[in-house]
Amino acid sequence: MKGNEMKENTAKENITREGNAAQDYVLEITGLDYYIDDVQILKNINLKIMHGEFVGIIGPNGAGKTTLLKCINGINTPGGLVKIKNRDIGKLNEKQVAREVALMSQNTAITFPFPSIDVVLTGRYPYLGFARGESMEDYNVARKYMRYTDTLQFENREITKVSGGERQRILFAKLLTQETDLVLLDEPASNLDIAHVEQIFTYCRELCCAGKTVIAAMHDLKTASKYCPRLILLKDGEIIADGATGEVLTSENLSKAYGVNALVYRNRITGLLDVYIPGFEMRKEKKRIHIIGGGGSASGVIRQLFEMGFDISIGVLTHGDSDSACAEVFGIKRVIDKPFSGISDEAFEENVKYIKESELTILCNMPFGILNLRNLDAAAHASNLAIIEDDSPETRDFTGGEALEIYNELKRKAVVTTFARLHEVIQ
């Protein structure tokens, strides 16, 4: 306990130091704007973050948290200036950026049965020369971080045969294997149980104490307040608060960002900030919504619909799928089938039954293979279908075009949206 308090106090000191030279900043963002087509997603973002800080980015769905992380690591090309250790990332090539900043995405779906060690080794790609494979040193680095994240026992197991939480920790080992000073995490605890949430954020604190910087986009305000000494609150692509946790997590700020009357108080048992929303009631007449997902594509949707009070079901999933684990945590009705085989007639019919009983069916931004192809056939039975399309369907089709043909036919009668705009469809 004392060790954790010392780590937290050290991290808090990082954000209160004054008069530091420019080289103390691992990240500087000036006048950052980002558009998708003609829609402005991020607006005049200005940030300075020092070495050793643990920063949480919070805000409602669609606020721009994930988009900001992708601008920091160069996936998105924004207007304005992003500097990492005083270097403009716009002037760095892909490998140079990857040696400075690593991102663990919210989407943990992996459809090919690679051995877990091979997945972790992909974190070494910034250091590999042309036509040169991994060295023994690269393997040693990968195994070091698998041991650190308690995943070395899965070294030779196929990544598709581990649980969602185990996959999350393996991907965290991959992130660490990249050995960057700046670490970006997008909802790192979304598929983890309570014990492993504690473990992941303990790792983050240790990284910060070693001088690395961690920036995490987080959904859960209580988790953010527990682990992050500094918070950045986004709404509609703008920073509306930035500072120490107690300064950002206020009733006024949460009202501005989330549109709720929130009571923020210090929990006398834990000593941590807590949030209470008085007068919240579940919907008296629950709307039935069925979700078609898998591979982690539905976890965020489940959480959002559950918190909005809808009656939810999901299928067809397999045992060990991270979406199945998420649905189980929230007590969601699930259609489960055997892994590593096509969807059975029984599971297909149960899935169709739920779809026909629902007022809305949501097809998530999931990969399609031969084994889950019948989920697309089931979606055709929906009276109202919404399709979440964050990534091009062509990149998610592993059936040689068969899935894409069914998918495009479904789009003819569906509402197509993104996860960030899903709330507009389900109100």
Second form
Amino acid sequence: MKGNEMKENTAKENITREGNAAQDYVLEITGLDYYIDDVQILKNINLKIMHGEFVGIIGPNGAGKTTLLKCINGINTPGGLVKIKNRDIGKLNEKQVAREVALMSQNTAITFPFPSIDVVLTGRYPYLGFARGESMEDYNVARKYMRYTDTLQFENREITKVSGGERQRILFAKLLTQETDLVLLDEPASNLDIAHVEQIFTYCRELCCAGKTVIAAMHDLKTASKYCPRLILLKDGEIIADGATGEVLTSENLSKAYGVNALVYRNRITGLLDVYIPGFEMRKEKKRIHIIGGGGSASGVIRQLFEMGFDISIGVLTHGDSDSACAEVFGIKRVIDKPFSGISDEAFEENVKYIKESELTILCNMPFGILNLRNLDAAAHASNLAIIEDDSPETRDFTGGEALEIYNELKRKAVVTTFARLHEVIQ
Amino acid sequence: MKEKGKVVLVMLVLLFLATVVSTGFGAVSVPFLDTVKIILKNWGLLNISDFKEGWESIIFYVRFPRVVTTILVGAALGTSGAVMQGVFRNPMADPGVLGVSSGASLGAVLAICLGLPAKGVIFMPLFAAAGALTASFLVFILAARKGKIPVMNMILSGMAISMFFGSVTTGILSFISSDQVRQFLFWTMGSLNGRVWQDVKISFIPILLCIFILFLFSRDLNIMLLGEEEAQSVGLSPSKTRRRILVFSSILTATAVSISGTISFVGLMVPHIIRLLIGPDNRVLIPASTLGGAIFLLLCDLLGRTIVSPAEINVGIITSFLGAPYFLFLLNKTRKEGAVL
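Structure of the form predicted together with its partner chain (previous: the form predicted on its own):
Shown next: the complete complex, the earlier chain at its head.
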């Protein structure tokens, strides 16, 4: 199916295909500028979107996401050229545009108690002649989409008397009733709980599979990365990145757009891109802290210490360990060794060097086996040692008692705490 | 929708009854059946002439033209009120927003001051209509920004024009004779006394035509109620539609005011009550307000000419008198229920 095949395309492929026939693009924007009074809201937007794509528009508040969507469906009249299916929308009348592109606005406030079916039927307006009533056919179309969004049972209920999630689904049915090839959504998930968010985006994905094109302005980057194969990043009315989600959603791009220190990483459990914005405390003296961890026990500690603004190092970790991925994302000093081969002398020495440099060494709530036993030996070099003990050490000893013996020895001159109370020890 | 269609049917029946009662009732009461017979006879539909002496002329040449004028004026005010409330998405809007009343008043006072009413019955309505249309035209010009008419601009420019025209009218009043002032005051109080077939002839084509055209916009008005951007998203241009509706609404109100003088509250109250009863769907609300306006004004006029018979109270005074308790009722209702109007 054409739609499916197109959906797999990344923006890169779009560029290589640029020489192809223009009708491949459902939307082409060239040199678009938009002003409100004398303030330039959008600057030189150039965009090509193919049939069946699901494109997310991301960017900080005030970047121009909503304004751009309204330029595409003709509510705003921008400078430059907006072509839908190779037709300049500036030259089409309102109803012609509404047969090509539909928009679901953010937080539509409907205060008049119309029955839901009447609201959905307004989606048929572009197909009706002046002062013509809806035909049975129009009712069938409206009911079909209400059934699809599971709202047919509210057909005769007033739109003011349904819940937020139900209302959003009714408005989505209205959007579909317009039967356009291009569908625009402005923050469709705002005010929805997680289940309804998933539902709305699942609908969108299905639309794309059916060959329609969806462009959605979104503020939740995680949802955007999960559903949209292509993202467009706007900042101050300009496109600063456009391409496959993995290429757009990078720490550099996000830091540039949002002006915060954003960390993008792949969530190990879901395999999806995730974004983390650390809170940041500035400290005058940067206390040196070393962490001994592994197997995921240190990730939370790294984040916490990073946010507190300490100069941190970690070791010895192995390649592929989730803690070493975490250390990499946060960009801290780390000692990394080959996996499953025991700690080498070089790694051990480096680890001890870091420990000796540090004012505090933290031993995480980690499992002990033959291969990381030397990390415990290294801990003995610490001037100040804090041990995080969330689970009893007996359950974490896989060496048959050897590790436990060293651990108990270390405990004698260390401060023992839990992860939840770690901050007390550090202060 | 079908149930709501019944509302319109019931109101048609009520209008018919109100018409018959209004025509038959008065200083000389004529039985209702005879009333209907006299009207049908004079329309050439019945061939009998055994009525009591004088009945025929009282019914067909005195009361019936007045009743028909009342129906036209009431229908015009009800329709244009419903439409205005839809256009402005505000249940408290009324045709006065267009500056129509102030313009009509200025036109009327000019006609009086030129001594025209004595020269022909056509001059007062003509001047009033011209004044009303001039006022609303100016309101449009002032409110327009880049071809669009923002609602807020419309309200502000409507107020500005109303005040300006009002001050000119008052200014002229202070220079004319007290006789002329009384003539003007009588006109502003809104009266349907002494309306003849001539009044019906000049007004019924513009009124019926505008009402019919405004009916055609009822779906568009429904969509506009959902919000400007919603409307644009489904291919309806709110500014174009608003402009068209306001033009027809101005002509409609101007025509009504020109034959009856200013009659307040009908355009506000009737659609408002009907909305409370049957909901906001303009496809029913507008026709129901048309019929409701006619019925309401007929009853007010009937009241005005019977309670102090043989003297008369102007219908405009009756409607204003009923308007006051209605607002108190609304105030009480919102206080109790915290409901939105």
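Under this definition, the rigid core comprises the largest set of C-alpha atoms superposing within 1.5 Å between the forms. Residue numbers count along the first chain shown, from 1. Just so it is clear, the model here is predicted, and its values are computed rather than measured.
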Is_shifted I343 between the two forms (CA, 2 Å cut-off, rigid core): yes
Aligning on the rigid core, do we see the C-alpha of L92 shift 2 angstroms or more between the two forms? no
